[in-house]
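One chain is shown next in structure tokens, namely the form predicted on its own.
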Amino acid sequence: MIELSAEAVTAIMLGGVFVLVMTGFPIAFVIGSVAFFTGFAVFGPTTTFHILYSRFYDLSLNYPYLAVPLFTFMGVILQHSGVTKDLYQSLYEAMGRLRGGLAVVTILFGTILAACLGVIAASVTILTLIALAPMVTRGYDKSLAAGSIVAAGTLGILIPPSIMLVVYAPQAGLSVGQMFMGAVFPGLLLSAFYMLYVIIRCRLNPALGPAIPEDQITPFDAAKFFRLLKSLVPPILLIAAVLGTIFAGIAPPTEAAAVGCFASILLAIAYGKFSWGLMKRASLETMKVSAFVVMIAAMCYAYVGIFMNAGAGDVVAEFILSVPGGKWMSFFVIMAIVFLLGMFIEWIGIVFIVVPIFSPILAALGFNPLWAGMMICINMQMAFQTPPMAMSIFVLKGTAPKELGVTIGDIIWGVIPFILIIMVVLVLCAVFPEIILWLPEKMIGAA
């Protein structure tokens, strides 16, 4: 064992993660190796194994995490069920006359997908395959088209049912159901601001998002209106099945996730897409995602266990609480740290590392835990859109047809305005906390 001060352990563990992430190794191995080697050096093998065993055991008994595979399964089934097949076209027929209408429809469609899938990769992939080619071929600016897809697809990790919220809530000792309700209005506000930005920008510069040519416009008659309503029914039923049961107090999120799985299977049957091949594909994808989550969770649990037992958590708390400028400046420092981490570390690593450390600090500063948690989750919307670790950008680039010529530069320039919009929404939620807190307070059975 080596005698190290708490400050030295803090520097080694935080610095070690930052340095090793740059090597390109998977985040689970990076975090786990830092935890193991630091633990062996500071506590010795016996104490280290005891800390790790207790942490892993606690993780295995964490009941809310059962919602992760259930929501993943639901999302994969829906992705291949054909539920969204007609919805995009119906929305475009309703808004095609609007300048930038295709981008607005893409954001609206992404918002609906977010409330059905809860998985970013699926949302961004579907939006890219459905919306990118029509926008680019109709003369839309590539950056605006790509930015709209990335921003809309990233809503899938905020608007419930969101896997991020399922993972975050147990770490902060919060109710998953209340976090789901707390995310509804911020998610919808982001979506509305995204659409407003596109409309204003395309009105100022029509060349960025031209409307349908006059000779291609057909009347939006009763038949098209009925088709739109018909295409909206499946997503509405699914949202009601999941969020309705939670809001009404009928079932907690984990059981509501099971209801969502059942509803998604019924929709796949109704659309004639159900098959045992689909079930096998969904099951395998669910196991992959769940194993990924549990692997990172286990390593992060180990990391936080060593970090806190070495007294490094007290060092971080003392630093943040001593920042001049009062509690709001301390809160700004926490948000800045989360934003910077999002540029280098995947969201799940951020949640498992910083939430156990920051939650007690935020409580000591006097902030509402639910509000503070949602602010961090909104902040992490930017983590998916800020290079070098920008998952949404890479999913779009990997899915986009090469003949469209959309570059990484186009995508990055396109997402910058949407990142600024997220910052504006964060400020609004800070000034008007009821945006987050009002709906959870109306839940049946809310504490």
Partner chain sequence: MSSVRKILKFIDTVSETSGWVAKWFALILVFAGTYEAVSRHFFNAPTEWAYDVLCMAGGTLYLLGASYDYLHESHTRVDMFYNMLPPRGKAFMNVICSLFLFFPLMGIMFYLAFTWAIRAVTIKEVFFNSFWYPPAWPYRTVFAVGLFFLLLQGAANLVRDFYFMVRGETLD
Contents of the next structure:
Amino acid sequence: MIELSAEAVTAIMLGGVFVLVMTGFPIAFVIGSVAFFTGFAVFGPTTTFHILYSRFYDLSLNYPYLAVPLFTFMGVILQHSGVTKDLYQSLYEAMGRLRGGLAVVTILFGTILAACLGVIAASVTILTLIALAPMVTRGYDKSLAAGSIVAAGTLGILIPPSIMLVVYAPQAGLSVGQMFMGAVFPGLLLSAFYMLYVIIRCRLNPALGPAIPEDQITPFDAAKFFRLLKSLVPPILLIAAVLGTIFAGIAPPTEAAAVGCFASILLAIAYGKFSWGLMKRASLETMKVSAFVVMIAAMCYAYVGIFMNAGAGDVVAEFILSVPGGKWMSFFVIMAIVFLLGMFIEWIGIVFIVVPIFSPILAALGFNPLWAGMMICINMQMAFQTPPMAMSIFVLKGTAPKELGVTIGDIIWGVIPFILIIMVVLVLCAVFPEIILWLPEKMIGAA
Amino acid sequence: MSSVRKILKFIDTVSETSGWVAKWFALILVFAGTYEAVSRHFFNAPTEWAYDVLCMAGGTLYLLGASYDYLHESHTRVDMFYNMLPPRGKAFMNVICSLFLFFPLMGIMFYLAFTWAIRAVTIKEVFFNSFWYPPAWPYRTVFAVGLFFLLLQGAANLVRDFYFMVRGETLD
Amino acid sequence: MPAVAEGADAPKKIVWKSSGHGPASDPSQIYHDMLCKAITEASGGRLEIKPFVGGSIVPAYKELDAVHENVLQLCYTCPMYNLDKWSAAGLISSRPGALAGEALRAWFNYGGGADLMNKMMEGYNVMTFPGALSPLPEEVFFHSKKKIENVESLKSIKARCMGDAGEILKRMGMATVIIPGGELYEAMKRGTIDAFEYSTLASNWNMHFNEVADYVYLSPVRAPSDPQVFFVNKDAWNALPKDLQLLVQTFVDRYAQAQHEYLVYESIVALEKFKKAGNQVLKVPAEVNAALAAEADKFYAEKVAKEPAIFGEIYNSMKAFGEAYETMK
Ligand code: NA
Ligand code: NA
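Switching forms now, from the form predicted on its own to the form predicted together with the partner chain, please provide the structure.
Okay, now the whole complex, with that chain kicking things off.
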């Protein structure tokens, strides 16, 4: 066993992931191996193996993560039963005159999905399956298309229901309900800014999101309007099935996802699209996506065990307390650290690293805990989109049909503007804390 | 070489079959989850098994799917630089990386999974999320088997990449 | 010449890692962390115990396995979280008919409780010792949206109720539901369930459960206490010099008791907060308490017949101690 300072381990573990994912080897194995070798060197085999295995095994049985396969299944059924293609065609015709119209529709649809899905991977998966091919085959810029999907899909983790908020709240001694309320306006604000960004960019550069060529535009008549309405029915029914199940109190989010899958099967039957082939295909696709997503999640979760055991969490805390410049500078440093950690570590890891260390510091600095927690969660939401460890990007890449030729590079370029937008919204929430605090105080009353 | 090809083909078939089996657990998730919601809400009769069945079905889906994903190149890579490499360069990268970043980690994980599967039998380990208390050994075993298949597929991938790296042509 | 001796002969510093079962804001985690710091200071740094939040190193509730493997040297957790290995672990946890605060601690420290627990864990590289248990105050019967008037009214309640109490209440006709703690708030808010148990009044207040249920039902029967126990790795323990062993034992004892007292106090404060927030604080009708106790007796009699011998030993020892304690009162 090598004697290494906690600072050195922190640097090695964070730097190791950054360097080694660049080899292009599957990132689950890279992240696991960085923890494996660091742990082996510092703590020896027994401790390292036990930590990695017990966390790997534990995460494989994680109940909230079941939303990953379930919402994937729902998305695949939706896609292959053909109903979403109809919807997209109709929406495209309705919004064809608007440059970037499909990307706007994608963001709008992602926002609605966010209100019924609580797992990031699931929203990105559905949006990728439904919206990517229509945009790319209609000449949209791949980066803009991918960026819209990643940003809109990631809203699923912020707009309630949200696994992230459910895990965060008890760790910080906050109310899940208040956090849910607090997330609503920042989430909607983000969504609005995303759409505004797409519209402005496509206005400036029409090639990014072409409108339907003038000669192909036919008047949007009653028949088309009816077709649009008809194509809107299945997704709305499905969202109603999921949201309805949750809001009517029939089932908590994970089971509601199962109910949504069941409803999607019924819809496929009703629309005459049901077949055993469809079932098999949906199941296979679900297995394929959730196996790699959960493998990454499990390896991140394992990694965090080694990270914490090395005292790397304390390194971070000491660093913050040594920063000069008062309350807001410390807050800025905390946000910067969450952002940096978010580049490398999956959000569950950040919650476990950040909350125990930062909550007392933030409270001591006199920040409103709900506001501060929400700021951290909005920030953590960026972690899904910041490379090298960017779950949303990987999911999009893993789910995207190969023939579209969307590369990781395309996606990353597309995501950067959306990350800047999130930063702008964070600044707005800092200047106007009411964006976060108004609704919780209105709905429940300050506690 | 033909016997090597046969072995590789066999391993592919194992991963395919593993995925073929795994995918049905997605349907178990759908139906068990729906059954629990309906039974509890409309018949006031929550099950004591749904929670554990869902968790185990999910785990089976992921673990038995792992080798299938490796066979079909579905484990996500950060491919910015990787894609710039020529085919033999990619093969070289895969050989080196799998020797250092795959086999040590997953070999040990399998070894622990294997010992835990046995331990689960000897200590009569159970799940205690509910008072159904199902035995843990079946899932512990699936976990180990999934990792074993993943290792097998990793070995097959390694042999293929190594052959391609040396010869510049595919083995199959 | 003490300055010279220091470098050469100073005993090697011993470092332990210890985990609570979290979360960070939970009083048991806070007391665990305070204890680790106190031992480190009191030993003059000879024994440094690094505290970790539950779930940060090994998965939450898997602390004992990690102590067995010497990944951790100490942990503070509910015995019940080891039901995966020992069916008897649930007996020394929150359960109907268990011993309440003072009686439980007396049983554990003097009535053979710690010894029985060590016997249960035979073959594992883990032990506990007298003083290492904090009984916690009795748990709320339920936070409920519905009134509990009699035994019959249990049958129309969908409740999240874990452990043996859940099984026993199910036998009495209640619909018991398995929902993770993190989903409780939502499940109540949306009406998925009508009632639930979670933790002590203070913890429940911190979870803002006053927002989702109008009635706070108290009863000494469902969970008279929810003990938490320190477990230590045997090898790590045996490697400690005698004086440090004594120091650890003394401090563990002191902080376990302090946490209990603090939580009793916090519960009283929390109950006032629940009332002030508009919740009705009610006692479970005697009829329901009696029926639950009777059903629990039947339930455990069946279990004793079925489970390994240690189950009966612990159950009967606690029962006998409880009866003797009641006689004394
Ligand atoms: Na959501
Ligand atoms: Na990231």
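As the structure is a prediction and not an experimental result, all values here were calculated from the model. For clarity, a rigid core is taken as the largest C-alpha set superposing within 1.5 Å between two forms. Numbering follows the first chain given and starts at 1.
- With a cut-off of 2 Å and the rigid core superposed, Pro433 has a Cα displacement that falls short of the cut-off between these two forms.
- With the core superposed, Glu403 shows a C-alpha displacement below 2 Å between these two forms.
- In the core-superposed comparison between these two forms, the C-alpha atom of Phe367 has shifted by less than 2 angstroms.
- Core-superposed comparison between these two forms: Ala317 shows a Cα shift of 5.1 Å.
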